[in-house]
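Have a look below at one chain only, the form predicted on its own, in structure tokens format.
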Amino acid sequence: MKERLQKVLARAGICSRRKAEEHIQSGRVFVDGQKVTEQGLKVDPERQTITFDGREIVSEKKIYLLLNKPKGYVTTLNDPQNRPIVSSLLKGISDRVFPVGRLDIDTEGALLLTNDGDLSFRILHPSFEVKKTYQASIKGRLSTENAIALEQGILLEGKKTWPAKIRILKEKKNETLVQIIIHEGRKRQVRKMFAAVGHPVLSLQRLAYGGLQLGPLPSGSFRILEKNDIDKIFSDKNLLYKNKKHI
């Protein structure tokens, strides 16, 4: 992924972005052996050789992990209450990574971890509309009226939610299994949405980021993602509700 040369220099610890502009202008930076004086040039630090005063800038290798987070783990890198943290599940991974978004301690399922801040921003910012798919077991039977309200958006803490996709998977006497797809990331949003229409969540699992599905990955396990996996995040073609009826 290409990014501004100033940003690459700053992230490598050479200088601030503003100072990097001065270094570029003074001819101290080379890209693939060519002196660069153009401001705002975009480069790919993983594919191009960048040097400052003759010293090569080594870009931090990007790593992308998909973890099936179990219940009982907090989505932080440290916890003052000494509860289990998700990074303790990443056996054999020495790179420092951070979670993309959060799952509360009682929620399980798909959790991305990476050291790529740009990707994290693209996934989390509502303007990119990356959809997240959840499966929820809720108390009571979800009425068509309430399902439509959730799909159209409801008022939560003074702000209306963006439209959602709802699909009822199974109904019991006092419980409903529901699939819900949203692209926002407010704190405990899915739980709050169902509670707002009178159906507290009994259990909750995230199944997918965009078209990247959790699949058969065992609870507590993770897998390293490839480029085609990352591409799926921004694709709707594999979303679970595709070509299936919803409320």
Contents of the next structure:
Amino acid sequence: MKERLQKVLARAGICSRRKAEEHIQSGRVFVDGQKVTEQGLKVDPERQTITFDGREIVSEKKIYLLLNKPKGYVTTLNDPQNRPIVSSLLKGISDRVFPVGRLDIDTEGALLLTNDGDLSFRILHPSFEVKKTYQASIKGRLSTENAIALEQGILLEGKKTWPAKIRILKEKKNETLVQIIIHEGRKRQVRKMFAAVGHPVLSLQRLAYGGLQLGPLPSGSFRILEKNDIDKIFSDKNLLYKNKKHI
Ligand code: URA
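For comparison with the form predicted on its own, produce the structure of the form predicted together with uracil (URA).
Below is the whole assembly, all chains and molecules, this chain first.
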């Protein structure tokens, strides 16, 4: 079956689809011995020989894991400062997988890992609108005006954030437990959004990618995902906020 070249590269776990386009443009990809620099060429990976930097692409079996990342772990594949890395938690998994998006060292919760670059692209690119749900404990009490500002989008480093959803789950004297749903993945975005309206984040947990929820997975554990789990990522049924105060 013919597929776009960048999709084949991404599916082979080489890189994301966007990066694949750059690699094609810079002449690092050959099909049947011919350099390809045009985008969108359709190829048949079963019948054609595709190479990247001289090495043949062989489609690996796709694997999808959901890890409950503990605090204190970095989501990079190696760390110059020698801090614990999430892949060290994947006991028994020999496939080379990479995290779908990042979580800060001090953030815990749902982290997908896969060798499927194409799926990773679809989850991370804002145009696919996969919602990432977080639960944040923030300093102070969030006013309705600030919650609305966060929902409508605020300027972060000169760029407006895409619309978000905010629910207040619990209010204490000087602390609020909030759920926030965003479909972007800028660096430290949730922390920066709350800090921008004067509420530093005290703790942060990711609860779901789309309709795929972390559930009762213990911290530091992972499970292998099935096809129906992947389908949930793109399903929009988000029942997380039932019966909670809605701003
Ligand atoms: N937003 C953050 O601020 N940190 C994360 O780890 C994820 C989203």
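Residue numbers count along the first chain shown, from 1. Since the structure is predicted, the reported quantities are computational estimates derived from the model, not experimental observations. For the two forms, the rigid core is made up of the largest set of C-alpha atoms that agree within 1.5 Å on superposition.
**Q** Once the core is superposed between the two forms, does I50 show a C-alpha displacement of at least 2 Å?
**A** Shift of 2 Å or more: yes.
**Q** Aligning on the rigid core, do we see the C-alpha of L207 shift 2 angstroms or more between the two forms?
**A** After core superposition, the C-alpha of L207 moves less than 2 Å between the two forms.
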